[in-house]
Amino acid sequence: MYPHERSLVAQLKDKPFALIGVNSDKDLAKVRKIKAEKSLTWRSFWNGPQGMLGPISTAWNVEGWPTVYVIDHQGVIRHKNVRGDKLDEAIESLIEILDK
């Protein structure tokens, strides 16, 4: 999903939009290496040495990777596990509400 995420960040750079990632790799050094190699410019959190069973995924009830949440400006989850065009539509619909 990195190429699509990278394009979203570029396309929406002047909009009320933020992409936040959570990495479930158990090795923090590997996480940092991937972030640099893949040019991930958005904020990404490490889920800890427990990997997929770390504190972030546990708190958010993540059962599979990747899990995508689209959250509005009030912190309400509006969409879960949308991808591709559906993800773009979900994001654009929330931005349109804020642009009015």
Given for the second form:
Amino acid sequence: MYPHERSLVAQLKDKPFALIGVNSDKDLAKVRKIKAEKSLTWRSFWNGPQGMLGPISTAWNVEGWPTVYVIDHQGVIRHKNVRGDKLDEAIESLIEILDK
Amino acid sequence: MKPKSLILPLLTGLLMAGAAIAQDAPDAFQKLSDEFTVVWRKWSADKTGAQRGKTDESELKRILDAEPTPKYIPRFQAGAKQHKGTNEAIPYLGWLVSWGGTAANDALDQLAHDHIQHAQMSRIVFSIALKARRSGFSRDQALAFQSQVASKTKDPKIKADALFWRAYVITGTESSDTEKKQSLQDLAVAVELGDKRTKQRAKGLLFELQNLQIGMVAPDITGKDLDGVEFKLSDYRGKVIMLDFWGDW
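Next, give the form predicted in complex with the partner chain, keeping in mind that what was shown is the form predicted on its own.
Now the full complex is given, and it begins with the chain already shown.
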């Protein structure tokens, strides 16, 4: 998934788009290292030392990883768990509406 | 990054659900169940080996065709028949629900008919919910059984489990608005009656239904980023956001 995320971020860097992660690794030091090594440039919340049982994923009732939400510029949930090309299309079409 | 699920560890346990149900069951079931587990694991390892290695197609087909479950189904059915109407039949029926393929339907009917008050119904409503969500089991059949348990059981905790896992199937599959509406009420009851874990799960699902559906304004998130700097999801209002729950596994 990293390559896909990286290309999305690169491709949309001049657009009104943000990739926000919620990282559910228990070990913060390890995630920081991975972030640097794999040049993950986007911002992530850290879900805390309980990992998958941390407060953010619990509040959002997340039971599978990765879980993806696409949210529009007004904060409205527009897609849940779309993947691959469909994910790109979903994001691009929401940006297009904004650009007009 | 591989997909990871909290349900999966549960499911791995469930795969051996027959065995788990057998805790208080007599030795005959345990022996058969253990035998099946050994045979199935060996077959599964052979299959993985063959798929990874350079096995020629006919050999691979031979291994795939040797899947041991069909040979065992009649033996578990025989056990269920022998003990029909008594608690000793339950582990056999539980196994058939998990492994029996088309025989699972009959096993469920039997459970509903003879054992609806038994504590093991808690596990059955759960196991069929997971299978129904992954299309390993007919959705309507699962819902029908869960409804029966919910309406007939005298144990409020089992009722809560049945209602929760039914709502879980409804929210995870294509469902009508009536079913979804009903689920909200059922989950409220599950929060009321359930044990600690069911209560927590029901609250989570209720929140998801009420706040995390398409068309709803996403709840805000406040937290710290990986560098310890606090921020909010709503800081990014005005932009299209891809919110990605991830982990490096």
